[in-house]
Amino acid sequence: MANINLDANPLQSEFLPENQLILNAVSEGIYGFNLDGNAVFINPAAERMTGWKSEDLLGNNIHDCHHHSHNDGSHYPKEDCPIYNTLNDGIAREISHEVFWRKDGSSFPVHYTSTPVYKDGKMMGVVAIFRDISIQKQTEKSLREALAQVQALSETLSSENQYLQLELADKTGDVGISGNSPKIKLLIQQIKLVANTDSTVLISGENGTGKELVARNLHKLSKRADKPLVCVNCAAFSAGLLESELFGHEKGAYTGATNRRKGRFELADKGTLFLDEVAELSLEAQSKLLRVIQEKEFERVGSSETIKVDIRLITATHHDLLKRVEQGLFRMDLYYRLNVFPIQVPALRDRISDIPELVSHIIQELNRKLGKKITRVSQQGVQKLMQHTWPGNVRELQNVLERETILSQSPVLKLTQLSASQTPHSSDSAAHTLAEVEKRHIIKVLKQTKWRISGSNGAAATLDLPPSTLRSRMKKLNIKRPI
């Protein structure tokens, strides 16, 4: 900023009538100060903006009138004021982050300059020129808020898109439940009774029975159907990663957290959160889950900001949760929070009469998925299916039919790949308990995978079980690798 050089001697004489016409016409406020820091000139615009009249201020040190406090109300000493600092050192200053105070006690944000006035190389005083930047500040605030909203929406859409892509990659077909057996009719009745409430549902059943299918139907029939259904397999994550998966994390929260990420609870806000294999949660994670259920709030990993959510919680497990409570593996208070409305999904061997309808439904889905034109399963094939014990339940039935569909060159499936050892006759069934049949099946798969349990080519993947679950079943059935 250039210095102001004037010709008259005292500073008051610098504001001559011909100059005052110009100074009075400008929209910026103007204060003139002599070397003692007292006001010697105040233009009409300054009076309009501050409410302080010339007769109130002329001849006085006016810092305590218009500049006595910071924006937060804290005291602003005159010694710190840029205008008076210019009087002391002759250095021009430009300020945009302070406020001036009106006579009525209110304040407004200002942009002002303090410029020294010289005559013959000698400083005669200071001129302060200011303008009200309330509209500018409000516009900047609105832009920042809008930008924050856009950024938050972008993060949400990015997170939801990533999640939905994973979901779509893993899901095919509709969410229909096939069958007319008494147990399936009871299951459907229970779903319809509780679907349109916000009650927490605990779905129990063996692996492969369709617990996630029940959860999807509960969401589809609920008042939250137009909001997201977010699914989490608790057995698929380590204890450390699961917390981040559920609650999200801030950038830098841990090694590898290069970006802020929303957790599944946040993505499920206003919708439904489905926690599959909830029994696999660590005791620490159970404690945090209990708090979210009780308080409806949580913090992201690495953040102290509390986030409130409105979700409907559905959980599922193939374990006996009450037994795990007795073993000290599951919190009793969490068990009672989850077990508000229990639903038991029947095993396929307990509803053999549903197999023909299930087969028809699955074949329709496989035709769409594989581009085939299978019309039906042969009568002999259906008999084989109804004689099988199905330790893997509906999931095993789907896998058998998919394999047969891929191999078939005919519109009629004959189930040539379902060997006699897989379809025990009634006499064989009577001779062996279900546990023995399951044990033989697991041992057979372990032999095929050379006793490899985990990994993409391991027995757990072949049986469509979590590795931890397979190890648990092996221990219970006393299955040991031969030496």
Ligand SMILES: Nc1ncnc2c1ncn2[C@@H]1O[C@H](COP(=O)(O)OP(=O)(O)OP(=O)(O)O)[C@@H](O)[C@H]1O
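The structure displayed is predicted, hence computed values, not measured ones. Positions refer to the first chain, counted from 1. Whichever C-alpha set is largest while still superposing within 1.5 Å between the two forms counts as the rigid core. What changes on going to the form predicted together with the ligand:
Put the two forms on the same core and the Cα of K227 is off by less than 2 Å between the two forms. Core-superposed comparison between the two forms: CA of E396 displaced by less than 2 Å. Relative to the superposed core, L218 undergoes a C-alpha shift smaller than 2 Å between the two forms.
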Given for the second form:
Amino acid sequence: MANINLDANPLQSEFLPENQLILNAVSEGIYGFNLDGNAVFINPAAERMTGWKSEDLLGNNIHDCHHHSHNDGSHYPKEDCPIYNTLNDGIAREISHEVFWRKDGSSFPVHYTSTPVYKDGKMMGVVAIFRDISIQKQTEKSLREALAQVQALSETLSSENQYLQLELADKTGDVGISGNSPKIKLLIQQIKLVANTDSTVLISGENGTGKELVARNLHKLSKRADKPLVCVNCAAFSAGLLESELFGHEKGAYTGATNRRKGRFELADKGTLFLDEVAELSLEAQSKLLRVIQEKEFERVGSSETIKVDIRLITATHHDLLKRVEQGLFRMDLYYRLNVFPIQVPALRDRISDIPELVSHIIQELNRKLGKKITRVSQQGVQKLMQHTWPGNVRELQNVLERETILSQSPVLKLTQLSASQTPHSSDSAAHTLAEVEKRHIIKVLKQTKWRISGSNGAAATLDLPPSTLRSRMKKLNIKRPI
Ligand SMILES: Nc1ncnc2c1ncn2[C@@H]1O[C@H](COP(=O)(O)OP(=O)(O)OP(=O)(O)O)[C@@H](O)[C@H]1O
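Provide the structure of the form predicted together with the ligand, given the form predicted alone shown above.
What follows is the whole complex; the chain from before opens it.
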């Protein structure tokens, strides 16, 4: 607040008479006080608002007229009054939580400033400018009440929704996850058990088994269901980009950061954050994640401002995360923080009995998506599906059925494209195949580099792996240099 300097307008009979016209016209109330604290100027707006007339106040110490009590009726000593404090210390003040009292004994909420008045560098008095803020206070009160009502309504709706979802899930067992096998029943039971807590969940399972579907159900059945579920696939970003994707960045934090951007952690505030492929996080991002989990706070890339968040964390991986810990690729402390409630999603080959139900669910979705009218899969077709090993799990089943649906001229799918002998049913053939492929590829690269592992021409560089990791993979896969 600026001080008022009267050098340009010398005081006549103490207070600004040549500006009287303006002061009389303004809608704010104005009181002028001399250094003794006596009122020397009262404008008509002040008279209208308070009912106290100039003749009642001029020449007097008026605190006991318009400012004698607090809002609650308790005594307001003059020594505490900001206007008189300005007279004592020359410091301007702005107040908006007090009341002024009318002559008839009623009061009104007031916003006022008290400003010292100077002439020739010498303080001459104080001006108090005030306005009645009853309407503003009333509007604020109504807004607060309306907001509280909306909030209460939204909480009621949210808990009703959550209750209905759980009841529906209980009645039908339906959380959008098809299947009736013991493994799927156990999975659904685990989802219902943990959904309504804030516990961190680690979902493991092969690709395409339904890990994201589980995460969506955990969110849908939680008390955070009406807040956002934010999903991030950690494998889709380079280490540097992932950090800014998760934590956000300030403008200019790095080349290309042309705008300030919120990260997914901020977007998920009060909701759920689902980190898919969490094993792909760089060690640096892992330390940051650990800090957010422990302290619930972080900084945007390029900023020192700490941001606090309230999120429920769900992570998923198709890796054996403990093995990644042993290989030094994943922090052990983070692993234990993430693995509070582990959920293992079974591979489709381990729940073949679910295939008929999955098939009818998928066909309904395909009919909607493709505008077809497929009614069922032939009996022989179902048999073929149940003999297949499904290395790509439910996603592969979806793809096979989508291809067949597009090609089929009849409402019954015969699955002529899928040959049962193609992939005999065995419980570990997928893992075996993956290991075999990895082994063959490593041997091929080793042969190219004449079995040199490290160095710029070594196999580790070609495979984009640290030499120590390559050595441990070779040991695990029993790869030895031929003598
Ligand atoms: N039990 C199930 N019932 C119905 N649909 C399922 C089931 N399991 C998986 N699906 C469907 O299969 C597809 C793949 O599932 P999802 O994306 O959840 O798998 P994922 O394990 O997260 O895959 P990835 O590891 O590749 O990310 C989705 O369309 C999903 O809806």
